[in-house]
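In the form predicted on its own, a lone chain appears below as structure tokens.
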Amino acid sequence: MTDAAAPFVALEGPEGAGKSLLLSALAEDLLTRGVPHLITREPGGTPTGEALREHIWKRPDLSIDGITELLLLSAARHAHMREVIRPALERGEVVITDRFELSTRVYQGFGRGVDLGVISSVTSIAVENRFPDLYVILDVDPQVGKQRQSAAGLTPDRIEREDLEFMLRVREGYRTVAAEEEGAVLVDASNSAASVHRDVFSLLRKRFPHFWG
């Protein structure tokens, strides 16, 4: 379709933001214009992101610390982008992840204090230097998101079960971020989902005209 390089997108957000609906839309424009991509998660995205997620992440009795889910998470994460991400972008195709890098550093940084200076050579490590080439940070009160949360019925996992504080901390971090990286960008996520879509479709136009044209 064109000789541009295909982008590696990252969806991110306190939780409640909207990620998921996001993706599907985006997953469904890019199925619909015929554009090869591959729609991922983390924890997720291999057997061992996958194995990951179902048997600590949803284990609200464990007790994690941060420098113990920092490791954990991107023991995962390396196998993902080996296994999964890079690949497909060697493929050709568009890479949107749930999640990526961005959330260690806002949550066991920011969110559980872990150095991130102690964060960035594990993730170096974990993600073979090859970063996403935009972060979209979907920004939402955190009294918000749980509430969305609660009204969709969703069971919190052992993240999302974490105090009002912490949620406060991930957001600054989110915003934080956003606000020093020409590479993240802050989107309102307080308005309707169809406004959310909206603007988060007009900066990928703008950022990769080729795929999003």
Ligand code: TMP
Second form
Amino acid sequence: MTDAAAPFVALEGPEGAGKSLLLSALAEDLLTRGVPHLITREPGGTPTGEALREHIWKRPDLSIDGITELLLLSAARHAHMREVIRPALERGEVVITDRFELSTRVYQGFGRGVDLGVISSVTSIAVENRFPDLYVILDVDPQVGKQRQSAAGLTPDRIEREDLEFMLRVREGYRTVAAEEEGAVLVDASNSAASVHRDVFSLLRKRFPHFWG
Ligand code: TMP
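Alongside the form predicted on its own that was just displayed, please also present the structure of the form predicted in complex with the ligand.
And the full complex, kicking off with our chain again.
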């Protein structure tokens, strides 16, 4: 379809920011236009990652410290990169992942207080130095996010049970990264879903005209 390298995009943001709806809209658009693509997620994306999600991550009764979380997530991320993401990019497919290593920086780093240098060292091994070309970060007040989540009847997982202070640190983490990195863009997710989707599509058109032109 084009000679440009297929982009690797990660969607990020707190619970209740509207990531799932956005992901469906992106997938539908790519499908309709016949653009080869792969939609994936973390934790998850491979049998190893899905097992981590199902048997460990979704169990708030397991008490796991921040470094252990980092290592578990990173082990699964390595399989995700080697088995799924890199091969898809090499086939020329647009890859969109629902969360990636930025979640570890903000949740385990800013949220749990794990040293960001340690996270960075472990992550560069896990992802074999292939980072997303763009992080789209949906930004919303954590209280609004929580309200939206409980209105949707979703059960909170181990992280989603954390208190408001934790979620405020997570938001701060996302905002800090967005202010420092050109490849991370904050999108105001307090608006209607339609307007958030418009903003994201226009961002993608600007960054990757060969794929969203
Ligand atoms: P999700 O189903 O909304 O993606 O939820 C996954 C949860 O796991 C969410 O609370 C964020 C958390 N998480 C981390 O703490 N670190 C990570 O690296 C990832 C990928 C997710």
